[in-house]
Amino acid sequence: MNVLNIQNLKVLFRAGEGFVRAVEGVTITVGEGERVAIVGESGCGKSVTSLACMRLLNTPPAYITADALTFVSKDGKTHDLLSKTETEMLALRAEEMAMIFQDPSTFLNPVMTIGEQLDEVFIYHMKMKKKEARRHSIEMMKKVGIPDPEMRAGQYPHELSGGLKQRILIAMATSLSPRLLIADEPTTALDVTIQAQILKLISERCEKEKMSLLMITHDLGVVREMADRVYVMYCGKIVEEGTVQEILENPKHPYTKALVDTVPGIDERVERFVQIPKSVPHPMHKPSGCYFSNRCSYCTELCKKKQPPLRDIGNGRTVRCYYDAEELWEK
């Protein structure tokens, strides 16, 4: 059973020069207890997709449409997220679906103590008294490995390191055992050692609380560590889907192959790192035809003229390319 079902999601932003097509017809599903990753470079629409799922984009400037954007709660009820009022969404957030944001400094209130911010989760959603809420907050801080939680509860966000602030966000997001956890680049600003600790913590919390996970990342190392299934996103479109092993070991789309090639093997000696030429196009100035055509070494005239459809190539794999991988890699 799919906990999250996104069909043909489109997100546009009104700008001074017209509309920015941030997400174009994205279809994504997350099964019960499944760990799904959306991977791609910055500017590909990954975070906008996750924010649209949580209904955290203001309209205007964002305009969201979808054939389906549904979520199944713990009681088995299916919710049409696009038709929910803000009050109804507030009831779903935290209790049923929660999000760990990319930069904890942006989402923690600088004038409230850590304890007060954690207490609010239990006071608002569980209707607890302040004393009982604080007891639960301390317990959650212990669960995410924060040392001396009683002392930390009285501190302000600026007094905590990046790793501790990210642990606080994880505590907030998982405190009510939501059915779906969305993690948007949760380790971007952290060093490698702390990144490994945070990923392990998220994995353990998901396993213990039986949560489904939607991981947003540009790091293929994170994908290998955390995901069962992967969607590769480029310029607002899904260009490939498959299991983590299939995507990393047998990529079918030139963009996926380029991403994989940029990461050297652990025992591989390289004189020069592989780079994808140019950069992700501005969403208002996307190339005609295939959006990856201006960066693709396998591009043909057909690629420049018409956007390729997302093809089903069997065994649950899809790819948005005119050519079979075997034909391309032989060129």
Ligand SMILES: Nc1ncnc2c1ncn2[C@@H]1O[C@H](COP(=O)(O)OP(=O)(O)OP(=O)(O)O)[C@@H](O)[C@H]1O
Second form
Amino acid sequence: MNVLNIQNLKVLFRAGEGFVRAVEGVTITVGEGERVAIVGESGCGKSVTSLACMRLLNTPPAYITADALTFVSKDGKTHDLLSKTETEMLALRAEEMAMIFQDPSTFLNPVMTIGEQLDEVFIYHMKMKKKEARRHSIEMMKKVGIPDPEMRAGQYPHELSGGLKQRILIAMATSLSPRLLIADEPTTALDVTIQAQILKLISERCEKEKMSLLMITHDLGVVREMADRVYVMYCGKIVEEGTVQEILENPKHPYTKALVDTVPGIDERVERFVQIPKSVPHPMHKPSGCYFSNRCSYCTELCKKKQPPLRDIGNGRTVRCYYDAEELWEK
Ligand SMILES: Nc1ncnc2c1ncn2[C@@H]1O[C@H](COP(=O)(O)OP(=O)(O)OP(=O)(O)O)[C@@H](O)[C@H]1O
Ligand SMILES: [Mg+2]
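Having seen the form predicted on its own, the form predicted in complex with this ligand:
Time for the whole complex; same chain goes first.
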């Protein structure tokens, strides 16, 4: 059963006279207890996809459409996310589908103590009294590995390191055992030494609370650690999908191959840090044909002319590329 079902999601932003097509028909599913990753370079639409699911984009300037955008809550009920009111979404976001972001500072109130902010989750959603809420807050802080939680509860966000703040955010996001946790680059802003600890904590929390995970990252190293299945996204489209093991061991799309090559150690043959030539095109100036064509060393005339379809290549894998797809070649 799919907890999150995104079918043909499109997100446009009005920009001057025209539109930015940030997400162009993306289909993503997250099964019960499954750990799914979306990977791709900056600007390819990963955050916009997740924010659209959480209904955290202002409309306008965003215009969201989808054939389906549904979520199944703990009681088995299917919710059409696009037709929810803001009040309904507020409840869903706290209790059923929680999100953690890259920069924890932005989501903590600088003039409230850590304890007060955690207490609010229990007071507001569980209707607890102050004292009982604080007991739960301290318990949660222990669960996310915060040393001396009683002391930390009385501190303000600026008194905590980035890693500790992210732990607090993870505590807040997971305290009501949501069904789905969306983590958007949760370790990018942190010290490298802290990153592995935070990833481990997210994994542990998901396992303990039986949460599904949608992990958003530009780093295939993180994908390898955190996910079972992965969608590779480029310029607003999915270009490849498969199990993490298959995608890492046998990438089919030239973009995925290039991404794999950027991570030293994933493929033993790659010893150096490699860069993909050129950069992601501006969303208002995507190339005609395949969006990766201007950076691809396998590019043909057909690739420049016509967008390749997302092809099912069996084994739960799809790929959007003409290479290896003789049936699609123009003779
Ligand atoms: N409010 C907005 N108005 C106009 N364009 C936007 C808006 N938000 C995002 N975009 C555009 O949508 C595209 C996708 O952005 P998104 O933030 O989803 O990228 P991303 O894959 O998350 O990148 P990163 O790795 O840098 O976080 C970008 O080109 C971005 O400029
Ligand atoms: Mg992003």
